[in-house]
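So this first bit is one chain, no partners, the form predicted alone, shown in structure tokens.
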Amino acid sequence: MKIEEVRSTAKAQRISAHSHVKGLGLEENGSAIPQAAGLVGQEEAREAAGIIVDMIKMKKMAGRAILFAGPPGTGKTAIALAMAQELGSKVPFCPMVGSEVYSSEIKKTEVLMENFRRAIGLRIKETKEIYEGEVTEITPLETESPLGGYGKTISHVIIGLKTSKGTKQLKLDPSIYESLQKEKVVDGDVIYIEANSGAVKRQGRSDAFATEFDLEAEDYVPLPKGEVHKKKEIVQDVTLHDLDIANARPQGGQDILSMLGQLMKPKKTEITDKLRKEINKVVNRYIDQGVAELVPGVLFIDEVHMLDLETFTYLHRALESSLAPIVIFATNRGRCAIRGTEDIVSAHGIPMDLLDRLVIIKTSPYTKEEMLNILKIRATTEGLQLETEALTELSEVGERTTLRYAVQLLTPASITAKINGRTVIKKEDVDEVCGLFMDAKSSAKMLSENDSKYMK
């Protein structure tokens, strides 16, 4: 008797710094639950972020900017990512770091504008006549080549499509066969073919084949409902940056030069202001006709103090544009000099006139109890088991040093426990790794005590 093990098709992903963040963790009335959706504490900051999420959903927030200000390791990036989770996958979220603008290939302002355009979505709705279903057969029929010789040419292709209501056989043009080959369509795939343009779109594999293999690389979709031939409203989500790129680099023909151009790694190209204005005109016309809808997303700029005076002045104009996303800045700096100037000191390293436009959300350092809860969540996310004493010891390490350092000690402590033949991390494992590694404060103390032994 053959017994087969059916494994889960969920893909195992790397655990990153914010894998545990699932949302803002707010109640219906907008008040923050002390510990929910992977976030702990920071109730005021989360409630403020919740109000901003509501404003974004109501489309009343475009062109405004928010600043998350707080010491390092107080959850600024975590709250920004939680906002992205609350908004859903259809709202564009574009994260960047202040130092990204210093590229050797393109101008600083171009990098900023590119990210601005990435954060603005356009939802295009079209009603199309389509043939949709699961492919039951693909049969290309050949005839003698009109050019003579031994070659044969495809005259037409027979394709069978099946839906929950019935099946249909279609006789298609040979050019559509090329599209089918490009999309790598095989029997069992769910596709749709546009009746007027002949464009073929593969939606995924039919979920009837879902348990075919232990390891899956496919997206499974249900068998389409209704008839094979139908009218369907197709919604496409694109960003303005996608439109810029599509128009800046038109696809070449089949000659050698254009094919070489596609093979070689394309250099970053600057998109002209003139082209963007033309695209904006078309986009605005679509919006006026009701064909498209603007979805202002979120541009998250971390370490905003790394921007200089030029980019700050450019941000003013970009924020006032009619097509502007919601901009969220984050910084852990106090009063410091503005980059690009020598003696102008300002709060958070941001000029006063830009600070004037921002709504500032404050994040505060975590208490010992909050650190303990965060460490508990991280241990669960990383699949580690800790004794209560070990958790308490780690939270004390976090209070003495930083939360980030305490979180980093989790995995080394689990390895130490494994070496000692245990699956559960004990207090002595935490003590052992604390003796092996140094945090920033103890490193600085050691340097000041042994100052003469180090080179200047």
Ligand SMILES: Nc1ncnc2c1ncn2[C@@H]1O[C@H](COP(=O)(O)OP(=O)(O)OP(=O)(O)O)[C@@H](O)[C@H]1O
Contents of the next structure:
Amino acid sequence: MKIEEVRSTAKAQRISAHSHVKGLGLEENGSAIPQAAGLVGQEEAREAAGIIVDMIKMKKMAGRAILFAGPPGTGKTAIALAMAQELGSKVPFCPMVGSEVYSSEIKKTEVLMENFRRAIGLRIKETKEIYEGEVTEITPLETESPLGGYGKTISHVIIGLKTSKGTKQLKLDPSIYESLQKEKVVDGDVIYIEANSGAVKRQGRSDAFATEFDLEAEDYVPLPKGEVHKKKEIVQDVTLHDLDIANARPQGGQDILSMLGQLMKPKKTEITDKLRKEINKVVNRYIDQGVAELVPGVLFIDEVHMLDLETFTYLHRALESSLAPIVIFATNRGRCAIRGTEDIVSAHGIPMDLLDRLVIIKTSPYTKEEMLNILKIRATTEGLQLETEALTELSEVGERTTLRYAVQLLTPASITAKINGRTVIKKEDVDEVCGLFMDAKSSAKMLSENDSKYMK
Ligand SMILES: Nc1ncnc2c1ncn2[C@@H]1O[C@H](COP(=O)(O)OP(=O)(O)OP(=O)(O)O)[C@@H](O)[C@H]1O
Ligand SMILES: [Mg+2]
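Moving on from the form predicted alone, please list the structure of the form predicted together with the ligand.
Full assembly next; the chain just shown is listed first.
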């Protein structure tokens, strides 16, 4: 099995609607602060979520499932994402929406399985032979290209590495020069090179170059101690899905021919059940040997009522497996028919037997004050200024409709304000956009009133 250089396949999260949420905003003792970390109110659900986060951190939660249930716009998605923030980057958190399983190319169960494995982390500790230090020089040495012509190729690269003990000059293979460039290594960076594979890892910039700026994107690390050439314990965090991908891909070389070969075969290499079983076996062995440690993460399935009976059944079984993450569901449905069945009506559209395993956290509608505070936070994140009356008006709109609708009116209102030559949003802007747009409830009302005028 190939472990080095496993690329992370973590999904980039699209959370722009929730970008103000920075965490659950709880006290040390676990009680919710009325307004903190971008969240307002919904205290009970936040405290419950906090307990779950603690259980996940203590690794007491694998294979369990939680359901957030509540009316639309009551913060279910927001709180689930806040949990991800609390868990930090070391615990995998894989968000998906129920409808993602429907694709014409991939089986429903395959999509689920892939996401399941994205949510299970593995921390691998390996003692490796490495060269580590602060880069003092990188000199590629060129020779005439063996193909003739004017081209030059790099025959080898000289690199100087400094530690607190001294400096060492290494003569390296040109392929390592490529990895150096990929990692954007320059003089003054602290790096290590794995002796066996030649993989280069940039750890950060050396302390000695730290500037007096308060805010900087750089990570500064101290000058490594000891010899340049040494054995060191390296910790790597990967997910089972990363391992699947790394082992499924045809292991081509770095040369142009095999790269082209990969381009011409854009079809995704299939990850077979057999491959997964093999990987599980190796992983389990590593865990037994103490080389690796399992980090069960979170699979978050939003809008879970979009799943059908087949996927629910599959999920139920997958939850029983020994390598299962914690699954968090969210839904705004009450009693409704389970998808994929004719008439089996169940609470939240989830089959009874799965429902039976769940711990349910409920969210309830916000008060006007809470809506006002959330709108205020959203306005600040979006860089908008509102008069107090405009805010009050919007929160009233939110009370009549949903919070989400009120939040969505912020941007249009800012545009009408701009058209009227103002930067501050006034009540009249809010009234104007309210006249222009409709929310779901009033639209439904209008439809039922003017039913005869529409095409059937
Ligand atoms: N307690 C809260 N504090 C701050 N912002 C919140 C809070 N609750 C919800 N929001 C924000 O309000 C908007 C709507 O909330 P969210 O999408 O989480 O609702 P939901 O319960 O998932 O709704 P749905 O059932 O329709 O999916 C989002 O922009 C969210 O970030
Ligand atoms: Mg939601």
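Numbering follows the first chain given and starts at 1. The shown structure was predicted, so the numbers you read here are calculated from the model rather than taken from an experiment. Superpose the two forms; the largest set of C-alphas matching within 1.5 Å is the rigid core.
**Q** When the larger rigid part is held fixed by a C-alpha fit, how many degrees does the smaller part turn between the two forms?
**A** Rotation of the smaller rigid body relative to the larger: 23 degrees.
**Q** How many angstrom apart are the two C-alpha positions of K184 between the two forms, if you fit on the rigid core?
**A** That residue's C-alpha sits 6.1 Å away in the other form.
**Q** Report, to one decimal in Å, how far the Cα of L161 moves between the two forms once the rigid core is superposed.
**A** Displacement of the C-alpha, rigid core superposed: 2.4 Å.
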